[in-house]
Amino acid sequence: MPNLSPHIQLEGLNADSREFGLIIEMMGRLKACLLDGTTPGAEFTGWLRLPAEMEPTLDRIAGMGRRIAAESATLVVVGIGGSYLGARAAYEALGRGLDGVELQWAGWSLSPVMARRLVEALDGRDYMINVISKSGGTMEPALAFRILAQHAQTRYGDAWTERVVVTTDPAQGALRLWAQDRGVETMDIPSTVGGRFSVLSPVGLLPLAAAGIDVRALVSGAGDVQRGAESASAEDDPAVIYAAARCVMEQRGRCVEVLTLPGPELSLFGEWWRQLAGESEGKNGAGIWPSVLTLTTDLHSIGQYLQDGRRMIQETFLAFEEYDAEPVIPRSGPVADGLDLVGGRALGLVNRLALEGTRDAHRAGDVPGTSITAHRLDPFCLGQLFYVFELAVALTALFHGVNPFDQPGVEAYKKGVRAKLNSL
């Protein structure tokens, strides 16, 4: 494979086989159609151009983020699914910036325990609220906003709406009307971008800017991949190679994909990817089941199944060329643990060797897959990864003959819940 950034390495799969070559060619044609706007769901492909189109908006997003940080200690992000997962993934992966607010999350479940704990945590703290919803009628965030609004009214009085920012449809919906009536500041969710593809829009960028994360670098990294996707041949495009590998392995009976992550700081990135893949691909009896494993924690729980269980799994390893150099392991420990050979080494090095050893063991145990390696865990490279995974998943769905950008199954669950609520 060519030298790519992020780099893609195939394992347990012959890149020179006719089978792989034919699917690469098909993926190349699908990518061309996707970029031309001639695929199913083309009206929701605005995410492809977000890195370039966000550039004029970044000054406003960054400025609003600074204002939020100056006026509050916490920003409560209210949303579910794609309305919060991308931002939370980046926040957990990159950490809070020095001058940023703490991010809290609401509206992503109906748990009364989590709602009560959040309200209790906000007592005595200055906070602002970022409500994210295209319609304003999605049940989980709408109910969370009711609870938070009551708390904010008690805390801040009539001025509580000054502590709310709404991210919603640019022209319509209950949230848009409410914000306009009360003079609440708003950010637009592009009408051509669906929730699970929205992390590089104000949906993800505003909370991250408030947290002190370099959103310009995040968008720049995605733009790097966007430009490459528009100019690279199929054989040189990391998203195409990854999508093709997934589909070849699925055709060989590997219908479950495990995304193996190097550390728990990326667990929410795994959750973001799981929603992206599950909602985009899982239709009409098609799709690869997405699952996530975090090293080395999950090796002590489901690692046994991966190694010796049913051979229905393909595995994608996510790695970084430069992982954190700190902390350094002391040269001797309080007990004779037999690990003096790694004394004086960075824990990140041990992590990388653990990943390589795990990968070797799984490949020897007949678990084929890919390795995707970015340069380092920073905003630029995370932006690259967001775009690579979005493009690869869209291509995989199109290969299966489904629209990557709708979610009829989700709408079915919503109708079912509404029917129960209407019986109250």
Contents of the next structure:
Protein chains: 2
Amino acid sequence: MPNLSPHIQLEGLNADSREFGLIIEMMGRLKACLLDGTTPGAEFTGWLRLPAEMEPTLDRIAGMGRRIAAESATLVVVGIGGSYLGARAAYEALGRGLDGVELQWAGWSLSPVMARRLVEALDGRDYMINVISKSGGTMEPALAFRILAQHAQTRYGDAWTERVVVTTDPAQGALRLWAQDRGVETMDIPSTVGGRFSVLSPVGLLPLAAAGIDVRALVSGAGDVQRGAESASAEDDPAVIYAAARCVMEQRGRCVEVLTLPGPELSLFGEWWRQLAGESEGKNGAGIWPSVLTLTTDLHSIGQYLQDGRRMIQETFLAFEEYDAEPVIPRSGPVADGLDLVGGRALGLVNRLALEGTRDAHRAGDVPGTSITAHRLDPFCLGQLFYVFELAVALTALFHGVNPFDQPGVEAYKKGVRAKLNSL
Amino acid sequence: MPNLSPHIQLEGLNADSREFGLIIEMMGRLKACLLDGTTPGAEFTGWLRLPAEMEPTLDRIAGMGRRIAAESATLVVVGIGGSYLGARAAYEALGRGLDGVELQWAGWSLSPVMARRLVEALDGRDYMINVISKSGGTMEPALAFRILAQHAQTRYGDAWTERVVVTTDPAQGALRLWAQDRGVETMDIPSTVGGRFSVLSPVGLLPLAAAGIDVRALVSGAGDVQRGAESASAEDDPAVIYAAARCVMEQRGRCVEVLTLPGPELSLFGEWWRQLAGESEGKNGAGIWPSVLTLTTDLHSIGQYLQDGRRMIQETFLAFEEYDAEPVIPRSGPVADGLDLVGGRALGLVNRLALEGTRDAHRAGDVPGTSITAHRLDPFCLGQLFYVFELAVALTALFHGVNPFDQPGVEAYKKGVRAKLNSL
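What does the same protein look like in the form predicted in complex with a further copy of the same chain, given that the last one was the form predicted alone?
First the chain shown before, then all remaining chains and molecules of the complex.
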């Protein structure tokens, strides 16, 4: 049986209100413009067609992934922001596949502590490096690559460049030039795809292929949602409904959105979404502030605030229909914990019930929102979810009247840092 | 030279305004009441005196830590919320010490994926278990303990209970009863200390001691701030100034606080703070929503929102005066990255300058806030920071007129989940 498409349910919101209907209609029109390439930032909407466009490249990506796995135990992914969050989200959620390499992450901070821990982790392990940067000039990955290049040269001698794959702009930038010059293997980042929308390009797919994850299924899941988005009417499109619900709630003062995830294996998916939403929508003095709640740990943390704090929160539950059969909770335990009623049940069932109970409690506690439910946690469904959230965030930003695909505010920080460095 | 105490600096806020002076004065009075035990929730202010009260117990904790490290490679810490976040924050920030065990974390979610990964990680490693729960009846750690007890019994036979240390209420609860009955080693959680204020009790100290971290220095740092708080006038107390600044900014519409951390090794410190603040303050329809920004990765993520989004954010920078000398950035790299000006410099210096440049950019971009600067990232200074943030959060909640030490909203979720489980 094929995987089902994600579906969406409103929680504490009236779908039949005139206000909601109007916004759905408006979102439907924005979607048509987005697909037609007639919105602001249309030159960066190549991500919409990635599922079909990656198809011919998947064999090469899978082959390169196998080669990396054959020659190394670890792949060090060097990238920041959109250049690592999507791959890391999928890797954490799905785990390393059979015969896949372990992934390590570099260049996503300037922390000397993290840099030292990474180098220690590489001791005695054969590794390869995938350096990912569209421009080739972003500071964090560039500095990490200096440190790693030195390490690799010491370890592997002049042949170290054979252990590098560069993922960068097809035509320009410092990394492209270097790779051409040294005959280093490269993958292209399509010039019409921005960092935070790039997980289904070689940026995300190559590390995941090396880790033994089924990237064909991932892309196929995204393609499933793409086809649905192209054909479905607005009121049947989960991305449209989600975007409309977010905007309705924001208009009612719910300016903070909490994405509630079913388990810590999805925390990095939350970080991916936080970048996608925050950087696409946080412009022109507006936007919904994105925050993440991980079940059930954060119920013993910010859960109190949701239930009882300032009424400015809207909540989006991410759920899966199927749950894992293993492990099973032992029928009895050493301690009189009062939990015999769940003995013999799958822990995943209890986790599901905890999500449902939380949803009931938050709805009763006046936290409106939506639930997005996918079939199960596998590459196909994760590909679906990447695409649903990308589409919904683009629509939300367009509804706010901003370009979803630029990031003018990031330049301000880069300028501030550059001024400090120049004072050295 | 001894470590210096943390100091605080206002960013884009006028310290001389009458409004600010009044709130400082008010906070000073609240602090006096808190220390006198005359505020709401005074029965849960034992954390204020933990540094002095832990002193006589430190030898026993350190000894038990050494025994754990001698008999096992891994200590599995079973706990959720305040029962694990403080220890995990310190462990991630400081790293495992010489001759310390690796720490693994269980019972902080109901995720079957995380449960399976944990059991895989234990394969072939000798381990001990520290189960931490005040009541002994919290669902997540109780279910994790059932699974681990089964695993340990299979691995170690009936002697498995010799590999368990229970940290719980001194007198009551299911775990206390079981430990008494089976002669299992125990540590006490003082009954006047709530979970999110317990990191400087055996809850946090035992796992950290086992991991080879200097818990005496940690407690001593907290004691340094405690003595300062008892003697300093309000306008010289960093916790008072921080609490006052937060409340002034909130009154001006800055209802979301971003705690900006210098590197990913402090992300878990951010999670610890998010629980501390969210659960203490998010009550009665009020409170500041806590969010975390990790440098520099999140500048390529929600940094855009801070700079350009809705003007509802206040920002708190956590910084350290000293930075690590290693690693040094190689003077040249393979790629023409335009970064030769930082070649030969410590990566930690560039990280510091990135923080300063970001602070300048955010201040210029109308994000007001504070900087809290500690001497360096070590156990003593981390102990100082735990205490400063605990005190500041308690004062903020009291200023809002709520009890900082209860969590009525958490009960709503527990009730919702219980209803679902009863329907099984």
